[in-house]
Amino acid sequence: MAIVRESIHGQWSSRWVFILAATGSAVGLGNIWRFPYITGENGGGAFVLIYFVCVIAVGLPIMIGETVIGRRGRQSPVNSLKAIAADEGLSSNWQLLGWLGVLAGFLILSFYSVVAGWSVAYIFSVGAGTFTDATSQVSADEFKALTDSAPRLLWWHSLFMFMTVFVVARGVQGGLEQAVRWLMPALFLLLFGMVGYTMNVGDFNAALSYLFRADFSQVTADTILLALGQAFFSLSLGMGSIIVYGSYLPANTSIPRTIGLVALCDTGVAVLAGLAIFPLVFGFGLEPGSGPGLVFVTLTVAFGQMPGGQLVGALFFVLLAVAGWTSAISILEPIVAWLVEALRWSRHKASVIAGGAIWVLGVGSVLSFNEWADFQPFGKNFFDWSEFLSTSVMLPTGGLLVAVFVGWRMSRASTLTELGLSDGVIYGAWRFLVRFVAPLGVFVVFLNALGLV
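As in the form predicted in complex with tryptophan (TRP), what structure would this chain adopt when taken alone?
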């Protein structure tokens, strides 16, 4: 049965804008900051290969499922789930899945903004030449000086939240769409420029064989779980970003084709980020497995030594900040859309209030690097708890429930119509993955996150 609703928030001007926006959501700190360092910590090629499998077998089917929910419901995730549940004669409790997303969004954006703030800070410090000829020790001290200072972190976190609220307050066409139209081409230009540059300056062959030569001797169950968690985070799944973007998708656009392209771009950018970063790491004799400090502490040493490194380095952090910005927008949007629907607030008011509340939570993450560093209930500080609860508990739960909802609870006819597919191999493959492979995969990750397997 075809169900035609209209979103009160507007609609993307074209399929291409949706592709830009969804790619903007997916491509973020997860691709450029997190993917390279987890790859580095897990031995390179084998991790990359497992990651690809996770994206195709679990991430992509769920991403398609989220888009189906959004476009069919045409509202915020909470209300889309409620509306579809009513259409299909299901329990209205399914809207709780939307609530989980709202909650996860608050938490994710609060710490995401703090890390994105570091990138903005580094545009200026790298650009000012702070790292010229810096040793690894100097670079590490520089990073520590930033995180030790609550006022500095607070300033960058505030600036980044302001940038995010500024865009979301302007609405779907006037804000989100304008932002991605300019920022995404800039992002791709910067990324290709970086790769072209590091190909010449760094050790490109070492990076290639590191990323693509699979050595499975280092692979453990943890590697697989980490790869699956990363696929989730990188594709923006489990909290409603893709649902809400799907709710603005023009009716006649093919979801499988469009989302396939978005997932491909997201994965491509992660690989390209690796190809921009690892040639420098190897070319300058640095350590690929240096963890979360890889781009801030390790890579900056290479920038400090290479010709033009001051400019290229600053541009690299512009790239990271832009990627984070278009993602942050997509984390705030589902919350704002819901506030506008539920409380009839203006978009402006909803963005400022939601952004303000998230900012306050983020202050907890800021302080956990300095003033509150010793406050660690159950071994995690405020930042670690926010990250753990949202990415390891809420996102997998959200993703699992999305898979169950579209795979088991929505009728076959509804998903078939919404996907615009005939009942053939492609639909069959999607349905199989979303009914069996995805829920099982996520369930295992979840148990692992809780320390049960």
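Superpose the two forms; the largest set of C-alphas matching within 1.5 Å is the rigid core. Residue numbers count along the first chain shown, from 1. What you see is a predicted model, and the numbers here were worked out from it, not measured in a lab. Compared with the form predicted alone:
Core-aligned CA deviation for residue 385 between these two forms: less than 2 Å. The Cα shift for residue 405 between these two forms, taken after rigid core superposition, is smaller than 2 angstroms. After superposing the rigid core, the Cα of residue 274 is displaced by less than 2 Å between these two forms.
Rather than the form predicted in complex with tryptophan (TRP) that you just supplied, could I have the structure of the form predicted alone?
Left out here are the partners and the other molecules; the chain alone remains.
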């Protein structure tokens, strides 16, 4: 028998809005700078194929599971898990899984806001012509000047957190939905525009070969571990974002079909980002880099050399900022939802206080690049420890426990009801993956993140 609950926060007006919101949550800075690089360095098309398999076997089952929890509970991750545990006759300690996701999100947003602030800063730096005819050394020095300046980093961190709080404070339909209705189409438009531009000014054939030529000779055990990790982290799993977004999903929406489209859109953004970035890298004789260096050092040199580079470069960093913004909104939402439910605060009050607390914690990450750079207990600074504890420990643990909860503790009848499936092949395949394959995959990701495999 279906358990009918209604979210006090409202719900998405349609499944397409949920798809935009969940894709916005999944699409972040890592999609745009990390996926293309590790694809090219790990067999191109061979890596893409392995990545797709990992998404289907590990990412999708858990993402579907998180959405099931959210829609079944219709509350914040903490209270959804508490309510479902009570329905199923389970221990109330399962709410700790919700707390794990909320706390991970709190920690992640504190340093994510600092990094996303770099993107906002570079909109103005590139647009002002700072990198016109710049060499690699000049570009590297400019990036170092930004990170070495605590006041500059603090300003951009503050601005980005204000942007995030502003949207979340306005509610589900007035804030989150309106934001993704505009931001996600803008993101795709910018991406397609960048790809079209780089086809004409860069070496598009070299980029295609780098990204998609299947070289299985480069595939190793590390390649599979990278694909597993990318499949898990790129879908924004383990931090409560998909659970809380699922709690706003209309009851008549098919979860499997909807989540499949989200995963497809998320992967599409990553591939398009590679087609936007690497034609410039190869066309202007630059070396592919990893992580922030690829975007903030290598790519700015290309923007400084190409016709119209100031405008194109500024638009590219607008794209990065939008990707970071939509992710940050989804990370803050579970925290705010819980504060509204538990303390009966208004969304405005909850958003401001939660955002302010995260901002304070983020100051530690700001100072890690300058004033506290030499303070490195056990070989990591404040920023590194925040990233390690959240992404290497808390998120994989959360993802693993989500798989256990929906696969082993929720009843077959409950999951069948939320998925809207008959007890046939499709449901059987999902249940097998979420019970056996996904937990094993996430456990391997966890061990790899700890350096144990």
